[in-house]
Amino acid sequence: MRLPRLSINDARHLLLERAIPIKEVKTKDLLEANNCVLAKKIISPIDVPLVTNSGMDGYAVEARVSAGKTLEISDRIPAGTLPSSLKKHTAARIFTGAPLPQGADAVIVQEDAIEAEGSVTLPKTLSIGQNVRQAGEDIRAGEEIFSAGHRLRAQDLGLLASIGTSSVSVKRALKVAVLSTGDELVEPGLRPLKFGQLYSSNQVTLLSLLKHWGMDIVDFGIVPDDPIKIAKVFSQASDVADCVITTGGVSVGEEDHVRSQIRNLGELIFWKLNIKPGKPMALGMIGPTPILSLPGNPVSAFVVFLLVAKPFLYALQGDSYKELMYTPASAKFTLEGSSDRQQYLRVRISQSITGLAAELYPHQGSGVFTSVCKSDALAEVPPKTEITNSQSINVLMLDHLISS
């Protein structure tokens, strides 16, 4: 049967839609638990701030009876303490983070008042609140701070700490097994290359990228042109991972044997992505586990690996499915609108008077992995669509794919 070309949301929403979150559940302390996905939501058992403060170094007072007057300085109040009342028409010495005391509702920074001999003149114009932190201002007790499925972030780690969380519950990492096919692939610093081979790199991005995000990464390495070993290979790796992913050996040459091993040992769901750079990639089953097979031109590899690839292993690891966020930018190039697929072009960005310009990295090809490596941005060109000079276009920053 021949599989139909699919675009990249309907290829996107295909692999979410078969995406079965992994169910086990571990509990981290704080710092173990950076970009882990939290597997119950959380409610703050506080208020934060838990009570009412000052937000700057300065004099607590009552601001209705206080402007433009001389006040004795009845009081000193540092963070932590507990204060006594205000005194009536006086004011306190009191410190950032310290409680307000009863009566006051204002704080007048030092640099806008004059002390002398324990007292202090305060400016003419006083408003009620100013520099002043009221008590759950940020964060309310029994509001709920994170869903199930958040991914967690360093801030994120930080706002929990503030509600005196010491420990999260959250999704296990998942675990990944990564293979490359390819006779003519050489393992970095194994030897020097023989006449038509090349250094294995699309195992050094993906297993890097897996660990930036989290994962627990199997590697098997370069496997050969040969669909026995594949086969054996897939059968292994399907047994240890929750996810296999394969970059070559998709495409449609006599040594591509990628494919057909899927279909012997499972399903072959799709091939091929009506996109460039990334057209011959698949998604198989082998018993419950997910076959990615991504191309095996690095740039391909990458471009895919980011835009289908990762969506999916967030979704197997319950995190909530987010949108691509794209950045418009001013197109510093021109485009004929002949492909017949969506275009990804390595772009550079810079600031304009206008806002952001988006200049074409030189070198398109789907093997110069360069261009991923010194551009900013992948910009997204629908198919036959022309591109003219200073036109708005839409970029995706590699950054943000690559992070967030």
Second form
Amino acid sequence: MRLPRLSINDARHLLLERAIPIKEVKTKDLLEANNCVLAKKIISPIDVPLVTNSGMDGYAVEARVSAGKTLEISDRIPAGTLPSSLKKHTAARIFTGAPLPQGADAVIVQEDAIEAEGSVTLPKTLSIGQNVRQAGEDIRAGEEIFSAGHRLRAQDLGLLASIGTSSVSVKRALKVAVLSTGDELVEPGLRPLKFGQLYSSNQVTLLSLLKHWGMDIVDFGIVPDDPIKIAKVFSQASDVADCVITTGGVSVGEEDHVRSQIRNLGELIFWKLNIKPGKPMALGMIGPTPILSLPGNPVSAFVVFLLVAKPFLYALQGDSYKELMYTPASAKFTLEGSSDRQQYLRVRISQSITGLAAELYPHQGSGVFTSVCKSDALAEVPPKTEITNSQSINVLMLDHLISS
Ligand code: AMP
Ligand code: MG
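Please give the corresponding structure for the form predicted in complex with adenosine monophosphate (AMP), as opposed to the form predicted on its own shown earlier.
And the full complex, kicking off with our chain again.
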């Protein structure tokens, strides 16, 4: 059966429909939970801040009756103390974070007041609530601060700490097996290369991205272009991992055995993508385990991994879906002779007075991996589109694609 070429969006959605999130949950201390996906929503048990308090070092007063007055300083309230009520027509010396005394509703910054002999002279205009942090102004008790499926970042861990949480219930790390197919591939470190050989670079790129996303990796290394060996590793990998990623051998050549072995062991769901670089790509199922086969060319593998495999892996991990985030930039190049496929050009981004400028990396070959390392973004060019100089184009910032 001839399978259609899918657009990036169709492929992303088709994969997401197929993604069954893992169910197993673990409890992790906050410091271990960075990059983990919350298994349950988090409701705050407390107001943050817990009590109304001073936002500055200064003097707590009742605003309505104190403007321009010289008032006796009746109390001194450092942070962490329990103040008594403010005596009428007096001021209390107060410090940042200290609870506001009953009866006070404003804090005058110490630089704006003149203190002498146990009294303080206040500015002529005061307003209720100035330099006061209201109880619950950050978080209300009972409020949902994160939903299930949220991937925790450092700042989120800080927010969890602020409501008194010390451990969280998260999805266990997704286990992903990675293998590279190709008779010509050699592990880095082995020398010298024989004629026609090359070092496998996809393996370390993909494994590193998976680690960066907090996933567990199983490294199956290089597998030769041999259907029997490929089938053996595919079934081992699909037994031990939640998802299998392969690169190479998924095109139409006689040495490309990946699709036939997916069909042999399970089901092939789709094959070709309508993008450049990265046309050959397959999704299959071996038993309950999805297998995603990416092109061998390093640029293609990288682009397809980020644009198509990543949202799928995130969905398997239980992460909520995020749309691609495009940034407009002005093209500092022309592109003639449109392609039938959606293109992802590697571009360097710089800041100009009118906004971001995108300069085309000079070598766009799908084997030129330097283009990925020396670029900042992928410029998305829809099928059958030419680009003129200064035209506004949509780019996907690589750092954001990788880390979001
Ligand atoms: P294939 O998809 O197997 O036809 O491979 C396409 C191109 O990518 C060939 O030039 C391969 O040598 C190269 N290639 C395949 N796998 C890798 C890999 N793991 N690392 C670097 N290059 C690779
Ligand atoms: Mg090959």
